[in-house]
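Next up: just one chain, as structure tokens, the form predicted on its own.
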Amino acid sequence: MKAEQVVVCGAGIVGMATALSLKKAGFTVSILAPAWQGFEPAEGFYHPRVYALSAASQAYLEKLGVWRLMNAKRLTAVQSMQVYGDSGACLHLHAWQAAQEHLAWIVESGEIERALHQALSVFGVDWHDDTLVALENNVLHTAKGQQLSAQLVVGADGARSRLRELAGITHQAKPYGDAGMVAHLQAERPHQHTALQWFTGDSILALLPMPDVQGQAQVSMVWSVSQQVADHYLAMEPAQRQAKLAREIYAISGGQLGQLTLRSQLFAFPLTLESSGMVAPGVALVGDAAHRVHPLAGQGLNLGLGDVEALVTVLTQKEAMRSVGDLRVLHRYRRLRAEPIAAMRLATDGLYRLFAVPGLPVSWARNTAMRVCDRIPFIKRSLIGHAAGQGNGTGL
């Protein structure tokens, strides 16, 4: 049996960031997950999943030495946001209104993973190409017959966390009945580094700026629709899907970016609101294994990176006589994350439900509130601060 100080189960972005951060902080750490599949995109091809990294998350990746490993040509700065209500209201946010250079960065999932994997290799973090099947007294039993003993096991194995189940950590999931459809679109007009979002009442559409491809503007679409609508799109023939998607997005966006052409495969994933107890003796959860929120604010990964920093900070500052798996130490981590996660959960779920309420009086009230916010500088500065990760739940 191999003894480890910390084993990280899962090797997505949050899992790799956890292992790297722990290693740099001086802990003995290894990863338990299937071997990473390299991301080497062809010219003009972009990973289908992108993230809006807050300024705080960008700074954290810079601190880990990961940001500089990314291809700058594949990164897009968001300098402004325009959010539209369902009755003509619009909220404009610009980085300069809060004396900042950027509100966020749009980065491909695969590019972040590639840079993290490179950094892990440089620091010599052990990687067990295997999967967890059982957990007994902090001994991990794997599919290939390995037994790994750890003082602390970190669950970064996603929303369907096997570790969370084996550790008996409480978990609540509430499906929205909606799906997030994602794809990359070619735009007729330049996006000007502006993120656009529309609340229509029965859907939420976001168009995020991406690098140009062969001189043509490109945006990433994240469209929250009912599961029925998503299934309908996925069942269409490609040509029919392309034509209908172009018509619908043009109508919702008012042609702001001109004609939009599907230039990637269309994917859809179910949307849920999830929470968990986060810790058990010798076990801590981070990222989607710990919580999930509605993607309308694009804060899922930022919350996960906030978990990483908070956990590593707590472990670094613990008393010398306590183990990294001591439940009293892990409770500090849970308390540190409780308020940011609850605040983001309340904000995203509340905003989703506010715009889902039908009826003229409610529609008038929410759109009036947007117009008022757009006219008050200190409110806009506060919103920009949240977008940049200053109190938005990253914990950075």
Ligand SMILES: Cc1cc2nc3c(=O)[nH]c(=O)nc-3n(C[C@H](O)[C@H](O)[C@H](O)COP(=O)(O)OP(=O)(O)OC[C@H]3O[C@@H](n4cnc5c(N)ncnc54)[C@H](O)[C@@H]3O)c2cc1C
Contents of the next structure:
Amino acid sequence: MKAEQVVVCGAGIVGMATALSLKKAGFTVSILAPAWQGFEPAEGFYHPRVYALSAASQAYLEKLGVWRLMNAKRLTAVQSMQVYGDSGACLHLHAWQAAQEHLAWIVESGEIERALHQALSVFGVDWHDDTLVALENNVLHTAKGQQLSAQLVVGADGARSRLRELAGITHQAKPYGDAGMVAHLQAERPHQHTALQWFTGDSILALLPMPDVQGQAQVSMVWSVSQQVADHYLAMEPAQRQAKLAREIYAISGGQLGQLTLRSQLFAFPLTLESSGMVAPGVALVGDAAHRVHPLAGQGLNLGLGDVEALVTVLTQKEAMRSVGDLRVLHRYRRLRAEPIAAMRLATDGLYRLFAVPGLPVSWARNTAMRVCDRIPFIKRSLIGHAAGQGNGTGL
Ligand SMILES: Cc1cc2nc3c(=O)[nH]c(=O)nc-3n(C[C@H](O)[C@H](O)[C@H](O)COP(=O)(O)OP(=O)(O)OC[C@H]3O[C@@H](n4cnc5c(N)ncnc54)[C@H](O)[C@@H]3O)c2cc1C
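Switching conditions: you have the form predicted on its own, so give me the form predicted together with the named molecule.
Shown next: the complete complex, the earlier chain at its head.
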């Protein structure tokens, strides 16, 4: 009998991980996506996009054989977190409080992609350097005029998924009206492997630990601000932007890391809350094509890797008589992901809204709740478990 074909459409981290995982599980799989742009990890240069990978995601990449392909010097372990409310409350979480070695790892997007790309080459996964433009009866039509047929098409083509649209899968998007500004900063004081976060009421600032550069501490900034503020920053002259950013970040962080200097370009990404129906006959969505959450908990990619693990498990365990594209099989995948996705959506959106409400009584309540959580060990252990990925469904 001819092997069933799976085509993974899109090759960001989630798409590449899906193709590798399916190949390793024995499926016939190819990728349809523009060729990977490459990443040269030069000394002192860091990819502008970094992710906080949960312990569950790290374990999954380890299982795929990808973790060991990454340069250990470019990975930073997060051993503790400090989260500040808008009137002085602080929640401290340490890995040791839940008998764990690390809470998360900060890893560059380019470094994960490089390792995945290398593994895909070793495993001989076919890569069609092209883009999807149409879909007819599970035949994919590409921009360069190719036609690829597949029993299952996995949509890993990101937030603006063309496949989702072509397959008629339901999709809801709610823009936050905010943008996530990201950049790497040089810090005067050491970060001590601590991830710092401040909820200020009108913005959320995170400073994530990165490798030192020439003896100087480095952190990666994710600052969620209104789109208006982001546009204002992007339109400024570089010197003016540097000075304003350093001043504002110093003020929000209370000088905890000393003076901070911009050491990379500044990028801004619009933030939206999105969900989808996830499956259709012969089609399954993973990663940002399936859902998007606010980056305040740094969990979008972790959720996507959880999708990959669940989908491959469901396909591996399906009855031999059923096709990989059988909707009954794909519904099992959707059901398996429903709870972790809904929980992450609720937690991130809930926190965002809780801190967006102005006024003293609400501010008092949320800061008091943080102080109480900080004093109760079992709540802290549960929060640490979520930070490590036990709540995002990455550990099946
Ligand atoms: C500011 C910010 C900070 C974040 N921080 C974190 C964090 O710390 N931790 C975390 O877990 N998550 C984080 N996230 C979320 C994370 O960035 C995303 O969830 C993740 O990058 C999604 O990966 P993906 O592979 O699904 O999609 P993408 O990375 O968008 O990849 C999509 C791929 O599909 C391809 N493609 C598109 N259209 C077509 C087509 N028609 N045909 C073929 N191919 C196509 C593209 O070329 C691309 O290769 C953050 C997000 C933001 C905005």
